[in-house]
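First, one chain by itself in structure tokens, the form predicted on its own.
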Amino acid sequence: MNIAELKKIAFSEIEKAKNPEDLEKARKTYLGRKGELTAVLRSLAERPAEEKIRVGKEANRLKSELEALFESKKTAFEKELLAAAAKKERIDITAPGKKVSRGSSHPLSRLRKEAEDIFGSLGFEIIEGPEVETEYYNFDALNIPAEHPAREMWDTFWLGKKFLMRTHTSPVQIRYMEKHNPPFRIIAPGRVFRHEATDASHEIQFNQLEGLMVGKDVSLADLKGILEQFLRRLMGEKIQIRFKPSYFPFVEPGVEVDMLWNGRWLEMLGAGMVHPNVLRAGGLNPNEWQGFAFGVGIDRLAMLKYKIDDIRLFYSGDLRFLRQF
């Protein structure tokens, strides 16, 4: 077969193509690696010089002719795919748009924001510790050696000999002290763990927010003021409060701090002056320093000023219950 008719019979069948699948073979027919127009280029070697410039020439010209035409045509069913994808995909810009669903701050996240720019306005630095943590912060630096009956208590998630899932947010205190010097006042905010029982009011896990104040004459007094000024801003103006004798390993003396709220006394934080052996687990001398502490659970307050009923709602993950906030 002669360029000639080669050419007509490859135009013929490119123009005949109906479809992609259609053109490929096309392409492959004439040329592909077994196609006829490249058989034709590799018997150049064999014919005489002349002929052999001849049919080079108009072989190489043919090649690129039928290139151009495979690129067209292939351009062409592009085209009417596209065009068909965006009559079947077409906008209807007349129809209103889907609503965008807002998400919102989980009640706990919004209590704890709000509580830390309470005591940030209050002259108190927002410090966090790690979640797991050693044995020595935990208890020992807190004066709660290993009979202690207060480990009991806090049975908790240990993770080996000497680590556990922390129980309280108080060690923050201790790794502070270490490596600040007074005056200073700082509060501990984050998640802590213990072996519960799981009901309405308790859970495995909860929010904490620890609060540490020492200085040269830091006192009762000004632990009672901070902690009205606190309750006040957070719960309402109108609420009472009272401090009770109370008893806690890490403060002497120790106090229980109540709430009247809906007509009853709640007990709301635990707190008192710090006791000795804490300062100095933390590096200064009790005798030129003093300082008071407080713990109080996020959930808790969260539990009450939303008028929650079951602590287990924060952690359920239920759509129905966060959309409410």
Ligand code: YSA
Given for the second form:
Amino acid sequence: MNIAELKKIAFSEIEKAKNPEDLEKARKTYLGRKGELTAVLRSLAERPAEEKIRVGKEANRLKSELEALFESKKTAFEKELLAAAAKKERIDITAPGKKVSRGSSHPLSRLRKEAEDIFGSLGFEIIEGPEVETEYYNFDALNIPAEHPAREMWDTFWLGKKFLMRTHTSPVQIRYMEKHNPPFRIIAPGRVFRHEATDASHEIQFNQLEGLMVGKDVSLADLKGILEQFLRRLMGEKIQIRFKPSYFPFVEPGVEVDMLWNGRWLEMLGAGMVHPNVLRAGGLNPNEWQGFAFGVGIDRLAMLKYKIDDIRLFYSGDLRFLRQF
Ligand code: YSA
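Okay, that is the form predicted on its own; can I get the form predicted in complex with the ligand now?
To see the whole picture, the full complex is given below, headed by that same chain.
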């Protein structure tokens, strides 16, 4: 093949290349180590002197032309690739921003925080206790004897024979008294569990906030004052509250506090003066120390405060409900 023919074929092949791979293939065919033009240049040595000069010049010119053509074609492909990528990745700074969705505190967390703040301002320290409890702390130490109905399967989620999911936050009272000397005032918020049927105001897991204040002369009047102060600050001055006598094995006397809800009284908390046996179980001498304790239902307070008529909504995970807070 002479140089003119080679040029024709090489040019047309380069022009035909549709992508960088085709182009590279063509480059190898003509300019590669074993390429056709390379072969011509190598064969020059065997040619007669005059031909060597003529063909050599032509071949070298063709080599430069082909190289220039490859370069320009390669640059064109690169530009195309860049343009395509830029089109795909283009940032339109005038486009409206994507809305970042923000979460919010669960109503129960909000209420718990508010309650903690109020008790904090009244000098109460915040304590936590375990959700998996022993029979001793949940019942025995709280003066709840073995035959008490609260120990039945119906109320308690037992974990084997000695362990259980705590049914109330009261065991924290004992755990705290065992390790601290009075006077003290604490609150212990947290989850509790009851094996019972659910309805609009009962759940199988809910939140309580335990309170305990022990000193030399802490009285029922202090309990009433603190609870009224707490409830009015949390729920507003206008709420209607009533105290009534009640029974809990771990207090003497015992009271319950109800609040008016949808025209009926809803029980909010249990409370009373800590029973001498409970003080003893906590390692305190009842002739020296006395105090009050209470356990308030956080979920019930949240229901009243945020006007929610079914406790089960708190645990439904329904975003339509949660987004309202
Ligand atoms: C009483 C005296 C003390 O010195 C200290 C604490 C207590 C309270 C006691 N430990 C207790 O658990 N009493 S309680 O069974 O009546 O529950 C307390 C509050 O939890 C109730 O007043 C109610 O507000 C809430 N509660 C009870 N069962 C519930 C519930 N809330 C939602 N679902 C349930 N199933």
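Numbering follows the first chain given and starts at 1. So that the term is clear: the rigid core is the largest set of C-alpha atoms that superpose within 1.5 Å between two forms. Quick caveat: nothing in here was measured; it's all calculated off a predicted structure.
Once the rigid core is used as the reference frame, the Cα position of residue 300 differs between these two forms by less than 2 Å. The rigid-core alignment places the CA of residue 191 less than 2 Å apart between these two forms.
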